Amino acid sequence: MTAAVPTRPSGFLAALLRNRKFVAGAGIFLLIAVVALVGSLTVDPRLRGAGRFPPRQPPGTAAILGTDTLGRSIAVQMTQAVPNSLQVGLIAALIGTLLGAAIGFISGYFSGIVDALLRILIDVFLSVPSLLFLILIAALVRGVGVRTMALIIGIFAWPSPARQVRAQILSLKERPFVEVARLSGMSGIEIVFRELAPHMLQWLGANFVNAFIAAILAESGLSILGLGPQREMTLGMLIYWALNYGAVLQNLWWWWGTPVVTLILLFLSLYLIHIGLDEVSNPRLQGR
């Protein structure tokens, strides 16, 4: 995606609200997030324990989303799983996007040894099989929690945005407005964050959403492998426990189906948000 000239915040927001894909994605995402957050604040924590409900009950009046083999309500577990999964996505995406942007800005603007060293660092991390290292680190870290898991995923989320930001800055720094800023006496750091950064904000927003999707997917994959936060519930851990207790073989479809459908809806909503941001940032993409 190419860097777009920044528009006024009000104009950009109005364009987003006119984009059907963005509105649909944001609506689905907010609905899932709000329902889960309200549930997490209103549900009695004691209801999350085993034996609080009849075991192996399909969705019904007693348990709206059914229960598992330990007598736990799936709906009650979802009020903890969804916010924790969103927390992983938010923290990891923030780390990856902000760190990648900072490294990309500095590497692209400052030439010489700084650019050479940072470019080598970016290439090294891009060549590393991140999934393998995520599995290795998650297996070595004892008592991994939701925030630790987010930190582990975020460590490997910055190289791709760093390379793309660097490529854009290499082009932007040759434009006349940067030369005017230099002649006005602005320092290199001031030019990077006051003159160049605004041109990348819309791209960084779209990259953040993409990183959010990747982080939730990575957490779910690690959790299904048994490397997730064992003492905290996430969507991935909910699937892991369902598989571990043979929910598929026992035809307890609501146990594994609920988190799977929720993940699909989350991915769909974030993808629509990403496409909407991309279309607003690059109007020529609309209608494709």
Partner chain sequence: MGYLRYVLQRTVILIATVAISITLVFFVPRLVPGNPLGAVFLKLAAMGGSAGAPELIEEYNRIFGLDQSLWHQYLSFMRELLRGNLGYSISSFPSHVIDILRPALPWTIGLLTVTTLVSWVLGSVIGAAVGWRGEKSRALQALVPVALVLYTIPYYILAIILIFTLAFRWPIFPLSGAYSVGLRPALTWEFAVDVLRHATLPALSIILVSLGWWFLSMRSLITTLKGEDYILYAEARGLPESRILWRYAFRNALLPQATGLAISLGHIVGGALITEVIFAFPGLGWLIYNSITSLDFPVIQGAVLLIIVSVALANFAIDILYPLVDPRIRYEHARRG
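Having seen the form predicted on its own, can you show the form predicted in complex with its partner chain?
Just this one chain is shown here; partners and other molecules are left out.
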């Protein structure tokens, strides 16, 4: 057991790179992200407007991924949509994981009334569909931008990491090395940062990926409901416009199909990364 848990960062990384699921997931994810980012930096911004391409073109020589009813290239829109969606995921997951880690730390480290209250709070927010609070807020703050949306989603992304971190802290607290640290005169804060935090990093990695998935999911859901960033392009907004202009019934399959396939590939790659991280930081899961 002790031999199987790599504590050095380099050992952890090497183990990750040996994990086939992680490598496959990270490969797909990087491919999508890099293509979109390079595209967003190299495509001429003037090509983004309406009427730059012939409308309703299937994928071909005029536009690689076809065009919509307003004569905009789907590929050009994707170079904005993918980076924006990834940005929502990144910001929201950062906020959610950090907030969750802090709440989980406090709840697990202090026992008694603080823990009891925070535990109820975590349980409550885990069971309530957070999408509903997001709908409520986004319906009020009309015309949100990508950043605001990420912020709102992030504020509701903490319960799941909080619960996991709390459980981890509780189990770590009972391990002998924490007792040794306490006996050798370390203060509470010192124990948290010198002894407990390094153990938590691997767990936070998996939690971060989870929050990332949830955030992109929330973005596409809110956008399809009509609460997305109306003036910016995200994967969710691309689907929203395609549905609103009847792309499915006009057989413009490339219009809705491109963001749909990209979202599926993104989710699949992120889940593979998550499973890989889980297997490496928790070797008992391997081969399941």
